[in-house]
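Take a look at this single chain in structure tokens; it is the form predicted alone.
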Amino acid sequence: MTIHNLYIFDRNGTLMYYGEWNRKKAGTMNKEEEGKLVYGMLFSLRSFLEKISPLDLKDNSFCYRTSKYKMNYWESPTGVKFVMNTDLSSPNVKDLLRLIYQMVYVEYVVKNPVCPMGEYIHSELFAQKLDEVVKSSLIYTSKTS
């Protein structure tokens, strides 16, 4: 099981953070452009799912699976969106995304008066704590494994 990368978007769709662990293929565009592309796809997918799903989407999460990876989406009660790409064998990561929100985002961004809301997160402490939470999860596998 492998975690490839994580995108964090604010409620307006602005990329606030990008983290990468085991991404096999380097991106061909800068992170801001890639973030806009990912958010646009998420916006369209969410709208599509809300229209055709026979179930109510109250939990604000879904998983989009391709033949190569899974894109896991979870939206916090405050509208912050977390998108984690994993390999196909990884289980649903909704609990991990919720944990990242509660233990890392809220503690090191929301409660940090130096970290302006709605802007890209440049905090080294945030990045360090996020890395610790991701690497301690059962889903994480390093490139050397």
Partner chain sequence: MSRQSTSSRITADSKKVNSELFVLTYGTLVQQLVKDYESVEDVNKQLERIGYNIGLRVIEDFLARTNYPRCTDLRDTAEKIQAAFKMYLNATPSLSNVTADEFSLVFESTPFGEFTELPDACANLKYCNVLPGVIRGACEMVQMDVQAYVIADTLKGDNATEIRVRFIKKLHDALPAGED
Contents of the next structure:
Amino acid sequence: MTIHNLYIFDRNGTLMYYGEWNRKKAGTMNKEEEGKLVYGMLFSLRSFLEKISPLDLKDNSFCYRTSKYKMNYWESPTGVKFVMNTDLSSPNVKDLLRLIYQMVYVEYVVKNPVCPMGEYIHSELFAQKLDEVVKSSLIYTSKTS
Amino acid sequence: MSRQSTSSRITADSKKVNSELFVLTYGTLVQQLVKDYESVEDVNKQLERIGYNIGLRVIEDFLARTNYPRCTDLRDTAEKIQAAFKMYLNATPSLSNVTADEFSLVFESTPFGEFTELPDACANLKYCNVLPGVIRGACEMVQMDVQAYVIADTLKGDNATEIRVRFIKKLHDALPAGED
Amino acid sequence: MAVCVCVIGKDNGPIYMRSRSRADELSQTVEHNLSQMAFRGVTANTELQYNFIVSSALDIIEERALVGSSASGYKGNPSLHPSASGGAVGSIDGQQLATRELYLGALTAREEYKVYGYMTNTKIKFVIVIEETSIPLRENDIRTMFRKLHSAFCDLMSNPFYLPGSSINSKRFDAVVTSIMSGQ
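Could the form predicted in complex with the partner chain be given as well, to go with the form predicted alone?
Let us now look at the entire complex, which starts with that chain.
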């Protein structure tokens, strides 16, 4: 199991943070462009899912998988979107994303009055804590695959 | 580190601050605003704006702590706001006059107004005007446009302090910039 | 029965003065009237008279405070203290020995009134003038009065609109003083 990278978008689709851990192939475009592309795809996918879903979508999360990786999406009720790419065997990424929201985003962005909301997060403390949480998660540590 | 224990620690962890210190801090803030602005109306407006900015942030903390799902109707929202007051201010407002798009939060006494006596020059000051601002800011973050205002205040001789909240419309996520 | 309550600021200027007005006196019960009449005979101009009494008490307060700060563990002048074990009530927090006691005891006594003083650690002085009646007030009652006054003063200081050191103009404080003066 492994974690590739993480995107955080605010409610308006601005890329607030990008972090990567085991990304084996570098992207071909810059981060900003890539963020826009990811958000645009997710936005469409989400509205597609809402329209087509045979069940009531309760928890604002979904994932899609290719033969190589899995993209997990979780959205807080306030519209902050967390997107994480993992490998195929990783379970419960939704819980990890929620944990990142609770333990890192709320604590070190929302509660930091000099950290503007709706812009890219430059806080080093945030990056450090995020790294800690990600690296201590089971998905990151266990090397079963 | 097991994930279970950390997430339960979050909900249990609520750091407390001495209420008198908080009341004094708030009082000083209001008093300074009264000094800095010429008209009391401006002070009310500033307090509301401060509250709005608090609301934008405090809602994230509230949701992170409680894990509440989306509200089903306005009554649900009202009850959650009530719970939030209990959580953050240890105040228990009661709900009254709940209709399809409006409700009132009634406090027995003005929050933060424990020691306050309004001088005659500030008769129109809405002392706790941050609270409507907080409600507006917090609701906006969960895609609800609301209007909130103080309609009764114990500091002005009313029996209770009442904040009226009116639902205006549901907001929708903005489309990504540059995509159509 | 307290007839005058006065609060004196840091720089020895009065910031609050309340004495029993003539109207109050007239509305007193009959049994009190007798002594009141005699009292009024002495003091034609009540307000001014109380001002004078309080001002003269200030000097004594100063002197007491000086002694108090130089000798720790001082508990008032024993000769003026009606009860020698006055510290028992004052030592709420059990640290009283190390600090000066706020209650200064009786400052002056005349045939018709007694003056009691109290000074906070921030040098705010409270003075209460007690009229001598047939039923003497106990030491504890006086202490209670001062404690009530002190806590009302703390609440007043907590009001963000009160400017420290300015004269007191507060309904809540007034209400407490009224209850003190009417004998609880």
